[in-house]
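This document starts with one chain, in the form predicted on its own, laid out as structure tokens.
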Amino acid sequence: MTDMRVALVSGANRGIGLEISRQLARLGQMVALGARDTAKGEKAADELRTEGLEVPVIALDVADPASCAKAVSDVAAMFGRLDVLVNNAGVFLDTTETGQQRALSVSPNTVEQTFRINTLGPLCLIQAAVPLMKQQGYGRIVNVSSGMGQLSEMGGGHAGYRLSKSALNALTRVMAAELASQPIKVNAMCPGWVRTSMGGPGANRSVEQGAETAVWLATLEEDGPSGGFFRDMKPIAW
């Protein structure tokens, strides 16, 4: 690699997104830390700076298409390129104090809000990023999905989240097909059940483990896969 790769990671001020940023920066990439709350983003960036990793913060609200476009534009203005996009930002809204929201009772508004962030946000970022990737003849797009979006193992409950991640998986396949003639790879990954604010303290995986496959996909060689779904760097069923 003769040029430093530039990556944009959404939802990167905490959890898996922050760890993905850390691991990519350790590999020598220039990582733009995308955060809706830039104050929290700067706090996360300060944490990385204590490790000798310089990570600029980019304002990014994935629920706002204009913010998505501006974030990519800001990265391009700052570095002149964008090589890697990791769509990590996500929400898990359809839970209640009494249990999980089922499809028969979940509010359509909850589903809509979940789709806006978990599915449409990645779509808007990909649409903004791909023209830059085409110009430079290189791109790696990673969609952080979930096993809860697998049709092959679909269950009940958490309807909004499941639907949004199934749609994100479909977006992965559609984009990979449309970009098949380009040197741009598009893949989805499941981090597993990770100890984050979303996963909770009882989860069985560390953030380091949760980030590993995303980092692998973000740094694929030319002969690497596209249009796949992975966990622990191995294909899993859609």
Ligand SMILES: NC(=O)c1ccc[n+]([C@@H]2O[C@H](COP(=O)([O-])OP(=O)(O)OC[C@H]3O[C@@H](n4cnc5c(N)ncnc54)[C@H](OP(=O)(O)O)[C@@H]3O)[C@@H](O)[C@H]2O)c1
The other form holds:
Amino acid sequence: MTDMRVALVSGANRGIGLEISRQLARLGQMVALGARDTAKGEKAADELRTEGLEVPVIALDVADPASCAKAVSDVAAMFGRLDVLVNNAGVFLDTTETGQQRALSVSPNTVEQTFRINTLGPLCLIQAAVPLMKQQGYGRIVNVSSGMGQLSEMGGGHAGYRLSKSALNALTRVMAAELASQPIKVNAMCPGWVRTSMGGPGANRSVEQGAETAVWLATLEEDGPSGGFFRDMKPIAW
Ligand SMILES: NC(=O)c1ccc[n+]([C@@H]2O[C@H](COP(=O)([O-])OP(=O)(O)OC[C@H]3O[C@@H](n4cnc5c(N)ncnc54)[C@H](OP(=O)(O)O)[C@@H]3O)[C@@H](O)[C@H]2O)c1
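Can I get the form predicted together with this ligand as well, since the one above is the form predicted on its own?
Zooming out: every chain and molecule, the one shown earlier first.
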């Protein structure tokens, strides 16, 4: 086994996750492209292969704790290590079909489903990844969060998404505290408003811009931060 860093990116078949995978692979990391639909994952991997980037596809449905554990053990079986975990997969289920999905009216099912993917998926993946990271004495965990989860700027509407991302931010702090004595860094970031299926065509950022801070956090040097929340590589308020 070489010293090549091995990364697992969830929700990597499109959008920001695909771009994070591309940028990490360009930096020389072995990137396992996590996708809940492996056919879609293979299509994305083919796109990267045409650019000379070889990426294996790993089946990963973050809503399923067993799938999270299996994805990490699949990566470990393939490469004997896991250095970087990017919790990128996410959903925004507070659609406009019933208005803004205010907290006053949102269905608990919508909130629960959102939490399974946006919050519990990252929890399960971190739980599976940390023992490997401890073993090898290195780990970088990046939680792709959102400004919509910032308590300091919290507003109404999109209740499921906001709650799930605030909880993801809390998870970032809790994990960073529990891992403070370890060479494992845990950070959250906001990509800004990005032109993807989730962000829509009117968003003001490209996927390249959206991926930049996650890639920076995934490749932090030893003296880099842990337990922080960042946008454009600068700390932002929780
Ligand atoms: N775009 C923005 O403006 C923006 C702003 C702030 C934060 N973010 C965050 O950035 C991250 C990426 O968003 P994006 O804009 O790239 O969204 P996107 O284009 O909608 O992509 C979402 C990705 O998550 C995957 N996913 C959804 N549910 C999953 C599950 N249960 N298991 C595994 N993968 C699952 C999707 O897979 P399928 O193709 O199978 O559905 C897709 O690959 C999200 O966490 C989002 O909250 C985005």
